[in-house]
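Okay, so here's just one chain, in structure tokens, the form predicted alone.
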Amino acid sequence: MTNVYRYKENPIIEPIDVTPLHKNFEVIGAFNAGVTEFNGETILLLRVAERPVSTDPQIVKAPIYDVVNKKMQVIELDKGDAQYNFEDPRTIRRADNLGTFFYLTSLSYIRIARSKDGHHFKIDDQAFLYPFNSYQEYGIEDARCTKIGNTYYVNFSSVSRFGVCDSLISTKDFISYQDEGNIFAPENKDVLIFPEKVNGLYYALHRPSVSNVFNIWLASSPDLRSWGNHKQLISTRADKWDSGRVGGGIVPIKTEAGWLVIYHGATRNNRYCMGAMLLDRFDPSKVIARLENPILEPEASYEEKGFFGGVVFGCGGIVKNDTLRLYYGVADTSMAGCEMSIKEILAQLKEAKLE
């Protein structure tokens, strides 16, 4: 069992703390934030999900951003329409499950929250990343941030009719940014870029989705844009907490023992937890150990209840000596923070069996 100190202020950011950008929309999620430090502050690259307000419970609205004309469109669908599946409150899919056609019930973008103490945050009035090409017409989700040198690389899920791909921008000031393009094609997400080269190459974890199989893969690149040498790293485990899917969590942490990877896993019933594994320091394709049990699981009321309950979803962390300050989304609704000992996690991994 990993000792976890949850912040007494949790949830540290809730939807009510965020003013919507769009008229006649409501903020239903402020969660799954990428994390870094900049100019003495903790920066959360907050995913803000906004939904068009519907006064008719029979009507579900789907927002789509027209990037060319810079205009929001809202499609209205009747719950009685048999050609659509409305079971998941986050998505609208074809009832026959054929193809990849779907709509989202909200549109996400990235907004920055800033804090001097890591506990109390002020949220910028405007978006930092807002849909800027056709691969993002349904929104931008779940940013991760890796600092390499004096440049911050932010990758995120771009969502559109073409599926979910992973895109990359770079910034030095969190005001302006350079578009680095799409780095992983659909269906792929949960990308984590390592904070330094290993044997002359950049490395990244990624999670392709093929035939309802959701495993973590590893790729390498000479330039952060062209990725290859793909290898499956770990897979789901039957009858365990990560039996349904596994995917990246926070940017890998370099330790003397190897690369500490905090990842997310979910059951087939979509209960999300955070786990840990250790990769070889000089060859990240080698898994040294993997914990059998999660290090963080939904237990607090704000983790159990929300827009999509039973979810803890870590997207970023800050290391201070032996302390990992982990920021994580809860119930697809809000942000929370906690602290745990890196040495304690490594000690558990040392005792763990490789599965």
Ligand code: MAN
Contents of the next structure:
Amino acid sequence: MTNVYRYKENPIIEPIDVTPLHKNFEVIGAFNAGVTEFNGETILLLRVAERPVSTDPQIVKAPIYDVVNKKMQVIELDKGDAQYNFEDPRTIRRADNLGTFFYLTSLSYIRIARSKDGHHFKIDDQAFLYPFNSYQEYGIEDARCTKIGNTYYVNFSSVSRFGVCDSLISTKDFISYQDEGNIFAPENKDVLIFPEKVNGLYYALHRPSVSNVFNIWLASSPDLRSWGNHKQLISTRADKWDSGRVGGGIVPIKTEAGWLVIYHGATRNNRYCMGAMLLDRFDPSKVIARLENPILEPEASYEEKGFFGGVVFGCGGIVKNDTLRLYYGVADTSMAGCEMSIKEILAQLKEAKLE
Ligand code: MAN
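Next up, the form predicted together with this ligand. The previous block was the form predicted alone.
Below: every chain and molecule of the assembly, starting with the one above.
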């Protein structure tokens, strides 16, 4: 068992704290933030999800950003339309459930929240990352931030009619940024870039999804932009908390014992938890250990209930000596924070067998 100290202020950021950027839209989510420290402050790269206000329960609206004309478009669909499946509140799918999705019901972008004490946050008025190419016409989601030297690399899901790919920008000041392109082609998300080279190469975990298989892979790169040498790293485990899908969570943490990777796993019913595994320090393609049970699971009411309940989803944390301050999205709605002991997680990994 892992002892988890949830912040008493939880949820630390809620949709109500965020003013929508679009007229006639409402903020329904401020969640799944990438995390780093900058200028002595904790920075959360918040995924803000906005949706067009709907007054007619029979109509479902799908926002699409026209990047060329810099205009938001809203498509209206009738719930009675037999072509579509509206069961998942996050997406609009084909009625036959083939493929991924047609549209999303909200559009996400990245907004920064800043804090001096790690508990109380002030949210920027404007977006930091707003769709800037057509791969992002449905939004930008789930950022992760890796600091290498004095540059911050932020990768995220770019969502469009072409599917979900993973894109990279770099910044030194969290004001302006350089577009580093799409680093993983669709369908791929949950990319975690390691904070330093291992044997002369950069490494990243990524999560392709093909034919309903959602496993974590490893790739390496000489320059952070071109990735190859792809290897399958861990799979879902039948009948366990991570039986439906697994994907990277927070940027790997270097320890004496190896790379500590906190990843997310979900059941086929979409109950999302966080778990841990350990990779060889000198060869990250070697999985040394993986915990049988999650280190964090949805238990608190703000984790159980929300836009999409039963979800804890960590995209970033801050390590201070033995303490991991984990910031995580709850119920696809808000942000929460908690603390755990790294030693405690490593001690469990030492006992864990590899299955
Ligand atoms: C899934 C969910 C959504 C997300 C889409 C596209 O359906 O994670 O929240 O918007 O994928 O990434």
